[in-house]
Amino acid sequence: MSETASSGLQHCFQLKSASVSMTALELYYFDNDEFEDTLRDKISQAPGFFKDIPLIISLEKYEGLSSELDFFKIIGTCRRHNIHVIGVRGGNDDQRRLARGAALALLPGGGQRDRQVDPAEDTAETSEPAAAAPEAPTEPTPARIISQPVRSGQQVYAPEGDLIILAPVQAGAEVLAAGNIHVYGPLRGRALAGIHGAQSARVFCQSLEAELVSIAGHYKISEDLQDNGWKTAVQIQLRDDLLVVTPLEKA
């Protein structure tokens, strides 16, 4: 008998809820010679960023043909580059045929999200309206707060708040957040912030040496971020779907 049986467990294998970080391809038409370019041309600003990541194919501001799709050789491409398709955003139903051909997972878009219907609104025009309950007062979801270096390798993800990180995030290290980021040492690594699409979310540091700055899926590598403020202490902030990097005394 082996030890997961004696063990007492009946099932090989668990469901749990996880929140990962995407990265999500927003594609407005598809040539397969300048989408191989395209993305051979990304990679080479950041390839350790790119490498075996997953991809969504964004296709909400897609302006192309559907018969032009061809999802096979868009994993192909990807896959050449180690970089993982495994769904697509949005799309019409021809489209999320073709991706669902190819195997792919459908996620809704933008305006196809689910909305949770209350029962008592079926009724609402014929039913007394019922006295409002006081609302209970809301606390603020907790920051989580790491006091020691963050590692090349390692990753500190906060799901639900802001991130406090009162050392330096070092080289190859990723520090992950639904809200702001706020590092009180040099931020080598790579910071997310605002993952769950977050637009006011805001990166703090005392030091801006990143390899890359991320906020709501909209990014910059170090290449660019050397232009303006690097090894000072900075916030970025997302304006007008560009991240602004700005001196902390001036912010």
Contents of the next structure:
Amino acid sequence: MSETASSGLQHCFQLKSASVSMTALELYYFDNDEFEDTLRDKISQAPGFFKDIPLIISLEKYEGLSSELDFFKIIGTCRRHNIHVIGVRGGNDDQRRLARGAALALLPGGGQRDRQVDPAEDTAETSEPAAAAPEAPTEPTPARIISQPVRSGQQVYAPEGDLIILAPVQAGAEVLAAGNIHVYGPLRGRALAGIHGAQSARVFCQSLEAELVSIAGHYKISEDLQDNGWKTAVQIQLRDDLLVVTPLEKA
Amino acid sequence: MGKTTTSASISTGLAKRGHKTVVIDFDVGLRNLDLIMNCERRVVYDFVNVIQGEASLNQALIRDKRVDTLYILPASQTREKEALTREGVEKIINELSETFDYIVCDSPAGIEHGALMALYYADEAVVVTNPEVSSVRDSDRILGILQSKSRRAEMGQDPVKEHLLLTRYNPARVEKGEMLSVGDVEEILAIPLLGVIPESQIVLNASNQGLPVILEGESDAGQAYDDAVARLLGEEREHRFMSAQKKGFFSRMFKGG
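Form predicted together with the partner chain structure, per the form predicted on its own context:
Then the entire complex follows, led off by the chain already shown.
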């Protein structure tokens, strides 16, 4: 906005610090076929959400042999599924050399914890220490708020924080969020919370009539939702890898 | 489903109240409006001819024989629907809005090109729905498109004003649970109700005769359309024809309840 006094020249770009929330793939060991199968399975649980996302490979929990790490295969497999591997995090010197050889960026390891480490507990604090950009204040990501009905064929996406909808989510519509999803109206379409893997994410709605509810890739379809809390105000959360529906009154 | 029948009746109703009105048929390739308006034998030039500069608007507009403030711009039966370009439609709508009070665009079914062109320049939209789940779902889809793909949405102006018109409504079948009720449809679509048109043989007869239903002033359906037009113009009118005819005491006795 403001012309800087230091030089009258307008440069063709400016460098800014940016803090971006990204999906990390925590690799335990590498087997090419198994890798692709697992990836395909994950994508099928939330199709569309993995499309063209950036991905970093986290090597902090890697237990396989460094020689088995074939980044070219990982990149190739991911690209076939429209996922872009942009770098690695952590890893030892050998592994990082291999990654550099595959033209991947190297990110510092040792991020204290990721959001999904403690799934069961209610972690009121979602802010995590920003390892990469220490100067950025740890403000919570603002929620995306929608006040119009989300209609059939429409998709609303909150890539970083919560999604709050003050209107119905219609059948045939899809709402997605990295964090929680609140629907102050009937939820008739599909709701996918925690799409980057946040297992503590929840879905709240005033009337559960959904076609599908998913939290961190674990999902239930309409048929399996009918028995419990159907057409009433509920919250849905993940407990031991299972979606649990509980009524909202006197929670 | 009732879109063309509704366009014919609403435009006739507006014109009858003295507003200079034109109704445009966007259903290129099918051409129904001129049949319902009973002017199919007077079509010389059509909408696409005007867009492509082969005729002037005045040559293509057909004046209604019953209501003299009403004009019809017929669709082409022989052209490809891609002949409707956004620029072409805009030019015509701008030209028409200089002389007409109301421009009614009769949209084809579906969410294809013709429908997108019909809704793009809309200020207000009447969404015509039948009381069945699939029809309501389609209407929801169209409402989503209205709020995202119309010019008002693209320009970030006030959203297109939405109205719900329920046609082929049969209260007796609603009571038996064979149809969605007005309340169900309103609840699902969450937009204001403009009117409910009862299912009636009159509607079919009228379109076969090339007569907009609203001119059948004696009939339920005609009156319901008249109410809808009045509400469209901001009048408050109570909704009618929404409950089944009360059975008389004797018929109830003989049918045993």
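Only the largest set of C-alpha atoms that superpose within 1.5 Å between the two forms is called the rigid core. Residue numbers count along the first chain shown, from 1. Values in this document were obtained by computation on a predicted structure and should not be read as measured data.
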Quiz prompt | Threshold 2 Å Cα movement between these two forms for A102, core superposed | solution = yes
Exercise. Could you tell me whether the Cα atom of Q226 shifts by at least 2 Å between these two forms after core superposition?
Key: no
